[in-house]
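Given next, in structure tokens, is a single chain: the form predicted on its own.
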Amino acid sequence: MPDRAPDPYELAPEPPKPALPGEVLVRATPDELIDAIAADLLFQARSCVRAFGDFHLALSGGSTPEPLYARLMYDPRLRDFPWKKTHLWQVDERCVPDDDERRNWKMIGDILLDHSDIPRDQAHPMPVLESDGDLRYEGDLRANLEWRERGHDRLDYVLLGMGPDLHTASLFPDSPALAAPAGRLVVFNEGPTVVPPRRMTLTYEMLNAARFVSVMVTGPAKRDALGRLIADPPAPEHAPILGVQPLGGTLRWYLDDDACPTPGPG
């Protein structure tokens, strides 16, 4: 019997995803991920809505999220997103001035709190300048969350990347705020291996309690990183991404094709 003839409109077998912990979505640039992250973002932020009344959304700094946070305003597509339901939070922020441009607050908020009808008393930037500034943000995320039920006092989303060293948030490979103590939501961290300046940045217990934690990854310049956690993975402590670990929630990872290792052979 002769072979079948190739159909010219079958799809071609998707390429192998990287064996990372949770579920790994990829997509061929970073336009076409941005699309999945946004529509996966609208989706959860509908159903905490329906759900609590309210939508708890944690952001990171940085140029990788910076399209997506633009296209959150333009897209016609997402036009619905709940901002006046939304408290908008920090992962984490660099102690620099409002004024400073390596601020990840003047970023975020110029694109979301100047085009978006989000209330101002539901944007909550980190107060870095502040010598207690770490426990009054973490009294805050408690004041504003604590109505809930039990169970569904966390953040809904948060949204990290990843650095070639590894790091997430400003949780950075052997430094302190890593060993946080128990209880503590948020933390000041420095040290030798923390790029200055100083960070403030929410612990692995508060982003571990988190309902859904996505890791965006994308450019050449991270696959070197992704094929260390693929081929050996080290301790936590020396890639600070592996301990983004969800209790009862959802861990997705997106990249493109740029930041993916290539398979070795067999």
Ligand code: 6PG
Second form
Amino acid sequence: MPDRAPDPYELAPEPPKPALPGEVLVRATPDELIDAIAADLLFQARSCVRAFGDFHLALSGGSTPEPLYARLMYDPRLRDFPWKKTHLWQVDERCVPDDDERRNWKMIGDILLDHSDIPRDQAHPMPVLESDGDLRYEGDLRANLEWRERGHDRLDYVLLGMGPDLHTASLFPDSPALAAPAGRLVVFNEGPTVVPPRRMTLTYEMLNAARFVSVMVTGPAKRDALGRLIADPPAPEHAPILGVQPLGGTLRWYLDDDACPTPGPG
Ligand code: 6PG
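Mind giving me the form predicted together with 6-phosphogluconic acid, seeing as the form predicted on its own was just shown?
Now the complete complex, all chains and molecules, led by this one.
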């Protein structure tokens, strides 16, 4: 049987993607990855504004998402992002004064608030210096979401990062916030495994109620951590990122090749 001429339209088989819970999207570079995240985020925002008239977005701090936030401000393909209809929430925050460089809100505000037309009363920084700040933020979330029909009274989109210790948000391994009481949506967190300073964080209950949860992981510094997750997944109390299991929503990992133990299709 003569060898069959290769089919010029045959798609090259995709190399195996890392075996992580939910969907996994891999791109060769952070820039290409941001293209994909931004396109998905725009789609989610438009869909929610069409369906509900607004879009509730919760963002993480850290260094990984910073170029994504900047891209949202300058990329002409995103110019009609519905910022006027967007509520901007925080995933977590460090309990330090407003002007402290460690504040996630400082980075988020400098990039997004100062360069978009999000109405100021739709920007919700965590009140980390108030003793009952967690309960107040929880009340804010409920007040802004509870008017929606049942099942849609939840965050529409949550962007998470992941630390080398497999924490996410400010849910650190073996830390008190992992066992927040049922019904709590926001708590303070501190303890020997919580990287100082004291933190405020959304709880699993709030994260796992979300419609769409993205986990953005880039760079070689995260490769070992991802490798541990894939090769020998620890129990969620030791790897809080594995506690993120949206109940009725989408979980999508966005990885670049440098972070992948097994480089993706790129
Ligand atoms: C924080 C973040 C945190 C972050 C991870 C990853 O307050 O530090 O919300 O959860 O997402 O620590 O941080 P990098 O993106 O800087 O690696």
